[in-house]
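Only one chain is shown below, in structure tokens, and it's the form predicted on its own.
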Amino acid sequence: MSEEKKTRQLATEAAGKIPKFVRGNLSATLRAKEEGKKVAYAFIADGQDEILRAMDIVPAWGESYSGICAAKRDAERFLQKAESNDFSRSLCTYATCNLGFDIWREELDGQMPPDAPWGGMARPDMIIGSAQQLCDPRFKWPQATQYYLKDVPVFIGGMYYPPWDPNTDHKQQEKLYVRYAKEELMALVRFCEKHTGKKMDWDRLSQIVELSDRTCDMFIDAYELRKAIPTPMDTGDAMNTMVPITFNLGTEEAYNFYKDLFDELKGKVDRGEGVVENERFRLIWAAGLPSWFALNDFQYFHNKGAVFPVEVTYRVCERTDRLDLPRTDDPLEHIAWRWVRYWTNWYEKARKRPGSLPKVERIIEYIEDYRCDGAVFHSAFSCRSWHAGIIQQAQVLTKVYGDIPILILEGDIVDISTYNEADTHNRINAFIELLEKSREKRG
């Protein structure tokens, strides 16, 4: 492959500047030891952040780590390490990864691994971690990790929300399941003041969760430029612009960056310019988790004249007037409304369509304010709980649109053996194909 093939093509300055936000995500890991901070393994879009940083515990983001691995295609190493300590490949590629780095690390009294990526990530001091209520790896990769990293105190919530059922108003239980959520909060700031030492400044915390709810509004603000024909703005670019809500909110920068990210779109909205020069389709990245080391197959859609304005993968909050949260002065009870309403937000328009479901709402309101012409799924096989229902959503989807095109690609997120790039791209050369075909019957 030429190395210009190699080097996916950026739509947005914004996108340029994250390997900044995660080179510096990974070396606060590294320095934190010098300046009296304690790391904590922590896992993204779990309720959790603003207490970090009000505690100004570090966090390392595993998740991160691993993709950062696996778009280096330098994961083997440690997926191997970690099979060779009876780990199996089929397990989340997230946390075998991670483990293997972590497995390594040990066995070199805490040195790094040789040649880690981007110098590596730090030993934590404390592991916090959320499931999400459906992330079964996010219970016991902590638990595997402290086998390993004995002396290193674990705590693991939950976070849970109302289950969708279509025959109950979700509404009657979210009081319940917001108490819940803030108990939860309430314990792992116990957790956290007793493995640093310190008390929660309540203050501080409060603040930290208002800046994170405008940065939320701004992210919102900034992707719905996207729905602009021609898109300023497209799936491939915000693989990477995620980054600092997914992994530095509550913080001054993630703001900022979403501030410039809202100005840059604008000013591209305004002069009309796109992601290709000839914008023929609109596609909906619609559920999956992405091959960190094939991102450049966004680029081989470009090249086909198919763009993504907008995804469900990593738009990982909403604008909080959208949520409609009760009034409250207690942060905790704040943060529970907000991740508890971000679930629910599709439960009534889902409730209205029989045989529809709160995921498949959310995708139908995406196709229709973003204007699609099609829908990609990407189905990796070791992350079973997040990609579960893939095929049922896409049936729902055929049943609301008729023949709308769908494609389902399948891969993983770490794991590159499961790859193979001629016949990814013979498959989206079919969907193209199939994407003209609708287009030319509906006139």
Given for the second form:
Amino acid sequence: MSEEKKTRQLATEAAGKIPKFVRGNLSATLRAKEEGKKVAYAFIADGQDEILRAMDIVPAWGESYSGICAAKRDAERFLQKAESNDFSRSLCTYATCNLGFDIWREELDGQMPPDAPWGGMARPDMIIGSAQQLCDPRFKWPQATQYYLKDVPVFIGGMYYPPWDPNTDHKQQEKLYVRYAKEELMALVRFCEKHTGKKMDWDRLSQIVELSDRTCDMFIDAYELRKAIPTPMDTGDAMNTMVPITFNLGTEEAYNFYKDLFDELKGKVDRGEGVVENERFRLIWAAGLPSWFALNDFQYFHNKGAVFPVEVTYRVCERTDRLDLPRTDDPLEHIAWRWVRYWTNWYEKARKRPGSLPKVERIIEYIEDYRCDGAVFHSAFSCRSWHAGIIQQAQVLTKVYGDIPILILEGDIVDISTYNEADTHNRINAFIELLEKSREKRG
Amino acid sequence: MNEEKSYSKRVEEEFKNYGKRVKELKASGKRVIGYLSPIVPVEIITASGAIPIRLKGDVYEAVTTANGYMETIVCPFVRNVFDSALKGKYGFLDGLVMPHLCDSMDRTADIWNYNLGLNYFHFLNVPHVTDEPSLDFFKEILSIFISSLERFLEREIREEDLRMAIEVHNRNRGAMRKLYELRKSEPPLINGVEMMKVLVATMGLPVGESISMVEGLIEEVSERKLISDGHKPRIMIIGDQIDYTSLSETIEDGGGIHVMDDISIGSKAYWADVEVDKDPLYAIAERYLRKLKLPTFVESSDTYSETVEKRFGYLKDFIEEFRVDGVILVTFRYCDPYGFEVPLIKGYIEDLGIPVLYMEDEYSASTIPRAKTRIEAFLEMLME
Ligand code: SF4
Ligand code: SF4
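Can you return the structure of this protein in the form predicted in complex with its partner chain rather than the form predicted on its own?
To see the whole picture, the full complex is given below, headed by that same chain.
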């Protein structure tokens, strides 16, 4: 209990601004009605947010809200509400926490459930899901929600990328995937037009897309300052600073946030300020969403002199020039290319190292660029999307790259019932010993 | 009588020694391509000259070897089959087609590919949406699949090969639907346990042999005499890959009768045909994307009630035609596609006045006793 009350120490001022961002996003959903705007339940990292922004639709992010409930350690009652409606505890807990919230709000005729964390989230005017290769809940969750919110229209679009196949050149298939993604994005535009009664302003969308590109570049530039030794920012902070790129893409606020973050980190690097005083080990958070209720564990790593200058999780874009995007004046096509090329970005490298995987190549690239000594994965039981395949990534990493110390933590994103703090700390202790031994061995 | 024995016996044999026949054919020089789930167009594999065999698990075999490679958060069916494959049960495969059915398949495809060391592995990127652009996209995805098979088998797949394969698979499905007809009577001419064995046995046979087995069985079963011992609760099972008989056994030992299914080795795989008067590739794409009733597909209409009718209206037909008294809805742990659907399906069926028993299962024999207690209580309730 005492642990709950401790506030995690943030290394950056930028991370400290995040609660305001998150609250702002939530209250925008509550304010929307007064402002005559439509609210849409939406899902992160699925290429659709810029269209919503251009149509003045206010996104309500279920994943964010479940994360908030989890961080406040107040998710259990929503999970139970979903469970009592026959949603298994083994399903994605972002979804079930949110469904529990929605079911409760419907039972109260639209009133917020009692003491809803941060005032709750507004009832949507539409739900915009995505049937794609990010995860099944991105389309099953909207369908499930509609059972309770029957009057709310649902759109689900397809966005795919060529699957990894060591024996196939994915470039031959890219155009097909881009064309399909573009058509599905167009279908979303038509859906939004129908339900807002407004026409898409294509010039505005183009400007927003251009702003997003700049935001992605600024985000990566800022994050790359973390290569410095000692690192000026770690993954614990990044789990906060991911908010603007993830939930506010296509807004000036997001761009300005990363510009400020860049300046702040640059200052720290120039002054030689690190996250911890004596940086002993540099680690990569190689995969897995975090346990939102246990972000303090990053502090535990810090206390041992271990920091995370880099993570794969929530690094949701790449510098656009590195993606070598074909030129186009069509903003939807641009979004589609950016989407496809982001996911296939490490395919070439993987093909060059027999036995490797794109996900592993990305980890290797970061290990080298950020000079990491070990890799930590988090396996969250309720999300197959990011967490099935972690064992393989660890095995392939060892096989193709070398014997690097690896820790696989197990838990969940929202469901605290699986978490054992003492056990987690013991495992971290053992991992630190492993890192020490590995360093001794290397001399 | 003798003949009846021979067909039923063959079903028993194929059920007990799954893949036996395919193994024999492989030994005689045939190529064998394994696949998972009913969303892989078997017509294409048949047209290539290879024999498709759908992989099944074994609920009586505990997952052991797979634990070192695949997380426990993956659907237990997928883990179980992967475990069987790692243990060499499918050593006769030349290759494997893994479809984009769900996260448990999509996110483990590389694990299968890298650890089984097969000569051929293809991930079939089936879309989930069923609109026009998705259909066009899927057609292209099928063309990519065809090219990759052609390269591997060093054999061209011609339009006429596809047409022939369509015709033969339609016949197979038609025969199976006729067999299902024989479950409509009271009591049914073929019980649930036997039917489950037929469903498993046929998916492990070359399609031609499946047709003769099912057609032969229809003849014998039609000659059976209906002996009624009173009304028994007629049960429909809904779920994904239920490729074991323990559920039906429990129902039928407990005084009920398993008369219909909406499972992926059963009616889900057999109800829809490929249209023969269209471009074959288009017709295949259309059948697999738009006619299969799987939770992996998103079909929407303008209103919620229209969407629900479009997606689940067929369940109402099944319930009426097979005179279903109760439904057992089974999902596997960690299965998001079916799991998120439970309140919806349950609500839809209960609104028709039909009680539903929902069970989350582990794809393991260890859960049979627990399921038995619940099923027996459900049957008792139906008999009251
Ligand atoms: S990515 Fe994982 S956590 Fe996020 S919605 Fe999908 S299943 Fe849930
Ligand atoms: S039961 Fe669910 S998770 Fe398992 S293979 Fe079928 S659809 Fe996928």
